[in-house]
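Here you get one chain, nothing else, as structure tokens; it is the form predicted on its own.
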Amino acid sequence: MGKYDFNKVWERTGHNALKWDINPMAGRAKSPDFSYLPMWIADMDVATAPSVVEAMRERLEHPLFGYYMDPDRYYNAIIDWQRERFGVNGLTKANIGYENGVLGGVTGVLHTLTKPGDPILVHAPTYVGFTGVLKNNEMNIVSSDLKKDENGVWRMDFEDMEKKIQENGIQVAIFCNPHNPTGRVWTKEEINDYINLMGKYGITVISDEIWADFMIAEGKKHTPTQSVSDLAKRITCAFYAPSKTFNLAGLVGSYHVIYRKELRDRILKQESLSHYNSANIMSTYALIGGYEGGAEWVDELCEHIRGNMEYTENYVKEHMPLVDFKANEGCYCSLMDWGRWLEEKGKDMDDLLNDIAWVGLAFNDGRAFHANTAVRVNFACPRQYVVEMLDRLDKYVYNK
């Protein structure tokens, strides 16, 4: 039993929570027999750390509010976690940047570096994300599928990538590191791999690092993107958002980290024509509190969203043997393959999402991503919503 209660339900309707407020899956009918129960978008049905509202707390008992700069503690809090965490050595705060949304960050480079119709590289599945940001910005969206092994692993084919970087001129490339919707938690030598390729190029990477705290499987250990050579610090662009650790969207609050002077300053200077990133002064302690004093929580965290990934796939191998469900090396929404059980059916996907909806859940629909016949699920949250989400399954939609 550890330190911290993940299995509290809190009432979370009515309390501004989108995810519970809005049903994505609205238009399908839903039963009056069923609760609502919403595994979709990515947050979390457990409360924040505590170390999170103390710092919080200490920053209300100072009532005012006004315009203010950035405390060293808060760029100190980054390096000390980044060096604790990810063995990130020679950090400085010339190279760390505020930034309100990860994906805000990545459209603000891709503002500096890229005009509307150019090609950006990314992999597939694909985060919803990147599709909207890309589309929005009017970018040609080039995709290389990532390959699952034959031990059911998700991995880049370089050969691909390279062909697609000829044949499309990809000057800027999205890297999701760990990888979203997969769960895929890279090695360094992948990594590695990955960006001697772009450098060959002359490709500049944007890599989302939201995730790099959710290690899931026993055993693995995020690897910064830019940690992996020189050439990986000068060509990348790295984003991270307590927000996503901590459970935090609502506040608002990411960083960049870019070590390159030169691409550092014209992002900034790009970013700065919209006054977009004015940093909030509760996020600003929400994060000082977090990595000062969360470090446990976030152990505590990934143990149990591994308790109910673990407990779902051993749960799915044996009521419902025709979907497939593997529990994640990194990430908390997992992707739930539900291909086979279609084509045995003789169903489709929209089959599918009615009687899922209809008995009261709530989940993103794989295509979307790119991932054709799955759904996402989100797995941060209390035990007991992953065992009435599989009895749902289990009794009313596989066998149906």
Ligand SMILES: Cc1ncc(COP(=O)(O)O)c(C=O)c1O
The other form holds:
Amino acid sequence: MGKYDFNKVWERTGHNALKWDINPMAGRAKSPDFSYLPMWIADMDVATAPSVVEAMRERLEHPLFGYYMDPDRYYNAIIDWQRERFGVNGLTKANIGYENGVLGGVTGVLHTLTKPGDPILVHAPTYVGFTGVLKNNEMNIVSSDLKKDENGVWRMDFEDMEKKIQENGIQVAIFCNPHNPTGRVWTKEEINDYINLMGKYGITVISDEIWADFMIAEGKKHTPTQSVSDLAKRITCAFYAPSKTFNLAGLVGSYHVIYRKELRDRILKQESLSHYNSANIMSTYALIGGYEGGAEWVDELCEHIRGNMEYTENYVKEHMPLVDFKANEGCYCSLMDWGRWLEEKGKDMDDLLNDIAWVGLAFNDGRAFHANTAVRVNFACPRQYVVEMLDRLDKYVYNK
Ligand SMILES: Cc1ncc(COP(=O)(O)O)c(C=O)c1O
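Next up, the form predicted in complex with the named molecule in place of the form predicted on its own?
First the chain shown before, then all remaining chains and molecules of the complex.
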């Protein structure tokens, strides 16, 4: 047993938790015999790291919260974290900039470099937030399917990407590293090949690295996209968020890393126009607390999530063999594919989701991620939720 207890059950209903107060399966009937057990949106049912609370508490002891500037301690915490966790050297304060949210940052880059109707390259399955932002901004989504290899590992299809780049005149691409929702942790070689392809066509890369700290499979290491080459540094805008790592989405706060000054200045100018991209003093101290003192907590958390996923992989193999599930390399949400089961039973996704909703479970519908026979399940929770979820799926859905 580690130092931190990720199995503690917190009552979140009525405590401002979107995940618990809204049922995304609403519209489908739920039996009163089952409690609501949400395992959808990417928010964790574990308390944040003690060092986060400590840093915020300390700041609260000086109860003046007027206009302020990010302290150097904030930038140093980021620089140290990036060096110690990801081996990044040479990062300076000038390369780092506050962003309210990662999606806001992604949108800021899109607003800077594109106009409505422009084609944007993404991978499918696609994080639903990208799809939403691109649609809302009237972009033309060009998606290249990731393909599972013979070992069930998701791979990029370089030929397909190049064809789509040529056909559509792509100038901006969104890269999710590690990849949500497949959980793929891209290797240095894969990222390098991707960057070389983008560089060949003068494409700017938006690298969403919000999941960088969630290295789930043993021995996995996050490779920042910009770390693979000088070219990568020149063409990439990267985004990170302690809000994901330390479960602080309700506090808001993330940041970009952009090395090329000309690109950075254009984006900063664009983002400054709304006057809305301003840091919040408490989330600044939350980042400081997490990055200065939360490394061990993150390591233990990843181990806990690995345990939840491995437990599920074994259970599914034994009890629900027509369902495809494999523990992730990275990220805490994972696709559970019911395609073979649907085919065998002659059912469709709506039948499946109705049965899932009936027993109080809530997942993300894979169709929103272009994973058409899957649900996306969130494993950042106490083990007992996972056990209960599998029991309900087994008895009342799979073997109904
Ligand atoms: C890949 C990815 N990007 C961005 C976000 C959202 O980030 P933010 O809340 O900082 O906008 C998420 C949330 O789950 C995500 O999975």
